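Given as structure tokens, the chain that follows is alone and in the form predicted on its own.
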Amino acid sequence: MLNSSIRYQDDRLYCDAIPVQTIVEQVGTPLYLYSLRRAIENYHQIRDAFAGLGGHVHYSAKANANLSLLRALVSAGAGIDCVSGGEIYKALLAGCAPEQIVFAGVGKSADDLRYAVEHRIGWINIENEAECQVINRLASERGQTARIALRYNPDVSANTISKIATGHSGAKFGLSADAIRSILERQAEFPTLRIQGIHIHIGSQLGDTLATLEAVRSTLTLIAPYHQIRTIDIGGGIPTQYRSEQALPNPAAFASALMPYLGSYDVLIEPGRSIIADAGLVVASVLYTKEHGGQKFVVLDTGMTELMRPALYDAHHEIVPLTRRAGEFETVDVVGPVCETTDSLAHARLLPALSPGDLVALLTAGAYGFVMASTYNARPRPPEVVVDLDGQTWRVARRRETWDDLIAHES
């Protein structure tokens, strides 16, 4: 969606003060483009909304782990939420203090846990009873302790896409109430673990605050007997608007709803999408158009290898031309070049008439773009370009891959 950073000016699409076409002329397509200014504005909005709860914001690196973005967020005061050893490595490289890093994930390897313990990561969120034993052993070997939060699965169905809901009983995430009670009642078996928090992320792109409140109430009942738990990590889930007609709760709505319940706890929040999604674009060129079977297809040089979300769960992204001009609109399917039927970016979309060589942008594409990209069909991954915080300068933050990169690790 268009906003203060991604907007039209004199019928040309801009990213802050830079015409997007200026970048394309020097870098080519496809490309990822991010406004650091917009990302920091979004971070500030969430931080300020939760200030009354003393909320500590940990940006979820899985949404977009570009180092330039991580550095900007860390400099602005954010911590980082990580789900792998690789993300911890990048967070540290970006300058994040170890105590400001949260390590979550349903299947942490022993090597990743060792790396987290060695670097004294601030929180490790446990999702399996066996993790307690592994972390206890690793910390004991180093004469350390580890601060732990237990991820609770409250069996709550969130108002979101089924494939990104994580808090219901059929999901792989979290621990049951009985499992959490068992761990807390056997704390003496894990002398190096300081179990001080509870984690209740129930899904992404939440359509209302109701499921979050239900999960929080269930959590408070569960932890009431265990007074050592003074931190509640509510995860992410703050939604981003992908369609103009969507009516979604903003960060202030979530903070206001939670205030009566969490005022006496330390609160952690882990937004990712809501910080970077609408600060990013995928820019593409039209390769061809064609008609058959009563449909018109617009074929781009960008597809599921660059933006997996539409193929993965029918996600919607607005598509706009880089140069806005008068003319007729037509209903088209926008597809990519990958040899898969699911390589479709938009179905039956009303767009201005497009021709080969035209440039378009897929909006709200800053989250789950490059991090989900692949080299399927031996397609090198595009560059990541950032417009800096001044809004006036831009740079290639990660270069375009080459065919040589494709075989760099082969023999």
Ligand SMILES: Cc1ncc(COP(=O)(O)O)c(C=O)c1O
Given for the second form:
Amino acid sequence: MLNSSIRYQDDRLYCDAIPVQTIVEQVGTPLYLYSLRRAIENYHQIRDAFAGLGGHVHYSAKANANLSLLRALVSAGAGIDCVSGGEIYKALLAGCAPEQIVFAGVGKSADDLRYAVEHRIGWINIENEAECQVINRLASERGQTARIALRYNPDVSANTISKIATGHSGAKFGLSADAIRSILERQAEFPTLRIQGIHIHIGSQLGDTLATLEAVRSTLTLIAPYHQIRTIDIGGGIPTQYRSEQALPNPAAFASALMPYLGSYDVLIEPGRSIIADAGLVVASVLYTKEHGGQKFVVLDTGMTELMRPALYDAHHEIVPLTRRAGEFETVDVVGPVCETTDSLAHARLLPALSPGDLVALLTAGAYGFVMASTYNARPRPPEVVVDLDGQTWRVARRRETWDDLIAHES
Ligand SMILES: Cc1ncc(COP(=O)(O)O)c(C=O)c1O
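Could you give the coordinates for the form predicted in complex with the named molecule, as opposed to the form predicted on its own above?
Time for the whole complex; same chain goes first.
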């Protein structure tokens, strides 16, 4: 979706003060482009909405772990939510203080847990009782303690697409209420663990605040007898507008719904998508058009290898030309070059007539975009370009991969 940073001026698409075409002329396509200004504005909006709750924002690096973005968010005051040793490594490299890092994940390896304990990161969110034993051993070997939140699976149905819902009982995530009570009753078995928090994350791109409220109410009932639990981490899930007709709750709606419940707790929040999705886009070139079986296809140089969300979740991304001009519209399938039928970016989409050489942007692609890119079909991954906070300068924040990069780890 277009917004204050990604917008048209005189029919040309801009990222802040830079015409996107200017960047393409120097960097080529496919290309990821992010407005750091927009990302920080989104961060400020969430931080300010949750200020009344004393909420602290830990940006969820899984959405986009580009170092330039992490650095900008850390400088603006965000902590980082990580799901692997690699993300912790990047968060530390970006200057995040270890105590401002939370580490979650359903399958943390012993090596990653050791790395987290060694670096004394702020919180480890446990999703399995066996993790308690592993962390207890790692911490006691080093004469340390570790601060722990237990991830609760509250068995609620989030209003989102099924593939990104995480808070129902059939999902692999979190611990049941019984498992949490069992761990808390047996805390003495884990003397190095300071179990002081509870974590919930019921899904991403939440369509309303209802399931979050239900999850929070259930959490409060669960932890009421355990007075050492003073921190509630409510996870991510604040949605982003991918289509203009969507009516979605904003950060303030979540904060005000939660205010009556969480006022006496320390609150952590882990937004990912809502910070970077609408600050990013993918720029692609039209390679060919063709018509058969009653369908017209527009073939881009960009596909599921660069932006996997349409193939993975049938996700919708608006597609717009870099230069708007008067003319015909036509209904087309926009597809990528990868040898998979699922490599389709838009089906039966009404777009301005496109010809080979035209440039288009896939909007709202900053989250779960580049981080899911692959080199399938031996396609080097695209560069990531950022427009800096001043809105005036741009730079390649991650260079385009080369064929040599493709073979760098092979012998
Ligand atoms: C535990 C956890 N926290 C935070 C997030 C970020 O969610 P979102 O990008 O919807 O804000 C996720 C994403 O799925 C997650 O699993």
